[in-house]
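In structure tokens, the next block holds one chain alone, the form predicted on its own.
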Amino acid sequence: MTVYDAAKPALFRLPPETAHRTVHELLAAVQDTRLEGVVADHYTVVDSRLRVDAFGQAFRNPVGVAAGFDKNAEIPNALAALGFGFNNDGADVVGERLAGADARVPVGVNLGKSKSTPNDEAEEDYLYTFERVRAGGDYFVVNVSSPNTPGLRELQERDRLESILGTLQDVGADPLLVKLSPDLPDAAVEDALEVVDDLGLDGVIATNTTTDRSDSLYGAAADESGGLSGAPIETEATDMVRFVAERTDAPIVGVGGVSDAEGAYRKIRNGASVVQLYTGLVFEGPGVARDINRGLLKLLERDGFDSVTEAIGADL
């Protein structure tokens, strides 16, 4: 048992957000000391293998955090010493903050709109956001597709899609992906999609969380309304994944019930350059990007694959 094991009875009893911030102040209390060194060593999978190359950026592995996780931009340096290979979130304000990083990973920053702006205002409020975060990003991702904004899903719809998209590349906003909800019918889908390659986006992430409620769920949240996430959606994402892969070239962050490096992989060899979690990292502990790079360096292995890269899209 780890020492995550034993403490996790503990915080699964407090508060969501209490128990999120109290990994976050020790992983915050962890970054830019010489602990950071020996948690890094530990937990650090290095190998040629693993890297891989996505949107103008080069990952040294492929298992990043999702968006939320580190929302204030505090702890990139921490998570990069677990082992991940990128951290993906931002807000408009902690673009000083940003600014003043010194990130040992590609940072990744989720532009979304505030709740309080209406969505005749939406071009505005995102440029307003990425000209706040935009020196201390290494690419930016629009997100038009979380659950817990009203209405913000509809502005997935191409008109709008389009217009958000081509206000942020007029000033410079690159590299750009678009986040999409896996609640999207297919042709709402692949209209996003025709926005992603008319304008030449840089990526797609598929998916963000579901409003859906799945029959397997019980308990007393099981009917609590905003985004699902972790293991109810991963079949649901991965075929997301392989749905937005077949339809356009460019590269895909998979994101949805990533725990292990079977789910990594199957993502991967559906189409994804890339992958995410967020919930994987709250049950699995901090060795959960560890144990999937050793995975996933078997499984290449075990197929044939020189490389991550070699896997991408060998089930389509």
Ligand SMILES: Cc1cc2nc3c(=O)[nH]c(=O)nc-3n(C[C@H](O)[C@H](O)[C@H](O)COP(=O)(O)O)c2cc1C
Second form
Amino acid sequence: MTVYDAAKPALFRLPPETAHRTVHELLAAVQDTRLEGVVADHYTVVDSRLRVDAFGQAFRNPVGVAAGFDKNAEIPNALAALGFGFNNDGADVVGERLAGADARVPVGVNLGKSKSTPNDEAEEDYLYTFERVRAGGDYFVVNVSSPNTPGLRELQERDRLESILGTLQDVGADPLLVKLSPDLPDAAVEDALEVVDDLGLDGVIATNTTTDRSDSLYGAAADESGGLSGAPIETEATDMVRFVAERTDAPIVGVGGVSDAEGAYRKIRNGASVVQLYTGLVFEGPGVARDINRGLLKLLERDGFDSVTEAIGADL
Ligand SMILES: Cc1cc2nc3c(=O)[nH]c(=O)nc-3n(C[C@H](O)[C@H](O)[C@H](O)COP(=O)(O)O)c2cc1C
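Now the other one: the form predicted in complex with the named molecule, given that the block above is the form predicted on its own.
First the chain shown before, then all remaining chains and molecules of the complex.
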């Protein structure tokens, strides 16, 4: 039983925002203190077999924090100390903070459109955000897949996507990735991937949360609206990673329901170069990246791979 296991019941009784804030404040208190080094020693798995190079970034391991966990870019180094290979922020006015952060892991910045901007002015909105965060991000992600911004997912449509991504490329957004929804029909994913290939985009993130409610979901959560994440979307997200991998050579970031080494490994074998998680961190606690990385090393050894890189797409 870990300290996090003991604290979880109390934490989970709090309203989600309060629980999130509490954990954030703890991590912020540790960041840039001597304790950060102690935490890093405890949680970081150092092994060159875990290193992955993708879209111009050297990731020390393939396990990253998904966008939204550190929305305001407050704790990149505390998350690095928990052994993650990279951090991914949902960005708004975080540019200055990021530029001054000197993060120890590659930091991706997810660009979202504000709810108040109509879709036909989306280009200017993404451009505005990009200009504010460009100095602090190591790579950039166009989020056209969050279900919580009304109408946003319509921007995944071919022409809209091409225009937004092209606009950002023209002003030097590089490396540039796009994050897709698991709710897109196959034909729409194929359209989006054509845009990815036509523009020579640097990667695809699959996937965001879903608005779909599976029959197996029960209890109060089944009736809640908004994006569903975690275990219920794991299979669908992995299937989408595979679908994307079969259709493009662009590197893939696999996201959705990753909470252990087996799940991370499944995404990697189905074509993901690296994975990210959000919900798994909430449920498994601070040891999740360490446990996944240790488990990955065992799985690589079991299957005779010399590195994570060798295992990427092994099941395709
Ligand atoms: C509370 C919450 C906030 C999120 N905020 C963002 C965001 O700002 N931008 C984004 O691209 N994805 C956001 N996501 C989606 C996650 O990055 C991820 O794609 C999704 O949760 C699936 O991964 P998981 O099953 O590991 O949670 C958010 C998810 C959650 C649960």
